[in-house]
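This document starts with one chain, in the form predicted on its own, laid out as structure tokens.
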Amino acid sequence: MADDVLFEFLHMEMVYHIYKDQASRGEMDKDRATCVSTLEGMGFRVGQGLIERFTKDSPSFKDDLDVMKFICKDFWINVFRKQIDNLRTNHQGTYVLQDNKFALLTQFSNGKQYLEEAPKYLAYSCGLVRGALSNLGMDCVVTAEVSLMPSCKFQVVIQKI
């Protein structure tokens, strides 16, 4: 329970921080994008290590099917203490990670009061997830969609080489 409030403040102040220092340089069109792109890169490097140690005593996965269940069931828990509540596919690549009420977005209110604040606030997580599936083999793009707060989308789309 306090570990859960530490990480959420801890989220909120990387992203406070990041804004704050791309602000004070002056240039705002760029600097959405840079504050964007910084706080994926260090979810990615965060979900690379991440998925390292939950994964040193699995046995392998099978197919990229597998490899989703394991991210949306055994990772979801370790990082935000619930499944994910709905994964969908097309079964040709694409994969849709539904959390009704999603712990980073649960701090904010409910609702679309503070709809356009919410991008700001996933993009750690959207790197947590690509870095995760990076380390298990799998280069994607994650996008994050929000309709409705504390709801939330996680597409993944698996790149196919």
Given for the second form:
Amino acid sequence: MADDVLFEFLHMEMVYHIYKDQASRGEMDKDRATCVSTLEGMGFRVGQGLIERFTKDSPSFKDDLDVMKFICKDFWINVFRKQIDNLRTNHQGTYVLQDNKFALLTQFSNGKQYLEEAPKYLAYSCGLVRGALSNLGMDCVVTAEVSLMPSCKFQVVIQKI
Amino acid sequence: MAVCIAVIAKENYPLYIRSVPIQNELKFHYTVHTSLDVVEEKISAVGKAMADQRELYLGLLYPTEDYKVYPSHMIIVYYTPVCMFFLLIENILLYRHTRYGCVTNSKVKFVIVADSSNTSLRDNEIRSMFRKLHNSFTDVMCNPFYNPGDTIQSKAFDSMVSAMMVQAS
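Please move on to the form predicted together with its partner chain, as the form predicted on its own is already shown.
In what comes next, the whole complex appears, and the chain from above leads the way.
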């Protein structure tokens, strides 16, 4: 099936394009943050639209844990063709989603090579999760970390007012 | 016969509201606003009571009856020693407006005000109307030129709503 690859290529080109734009204007340090937030913003808007489409016919969610389970299973399958491998929570609003073979990182390496480049390629997916959760009524902060490619962890901290 | 269709955002302000008889528009706006209270009540009730029944379709919110009373003439009857007035009431026009509601998972509410004076609309028809509304709303949401929270200005959405208001009548 060739269609998964289309998005992977588009994503790679997206990241490259945004970083190229900022690099041509100079001032590397400050712009790294804006690149990441641009990518995250794009993911946010897409996540909102995707959630609207995916939850069209499913019943409403009982609580936050139910929502996170939906994200780990149905949402991740629809977007990345696989489920989240591990979900951990401290039952106080923090969830850690671990994906052992993250689709957008599999082509990089199988160990520690290119580790410092990985955060650029995770920004969009963080935004995706944040947009999805915000449309379901949960405001949160999503960060990602990679210690060993291609597995990565997304940490979701729900903001309670 | 759908007379008014409204899409209300999560923060309870209207994203899209349209009614067919233009002269009574303000009344329909008010009607939709009052139905929001009923919707809120139903949402919170479902959350506490039964965890299994988590239907998105809320069904009939509540019917109202607007009586329009036209007194034709007064008959004064002398009934000694008391005299009574009888107001002969003719032409009672009963507008039965029934409201139906539906909530999405993203807490966007759809309200349909229907006039069921001629035929009572069956449940299935209302459900299919909500399904069509939800589908069109999803398409609007996925449009990259639409920012969530703005009023809906999509022509496709407009034409779908017009078709629904005309077809049901």
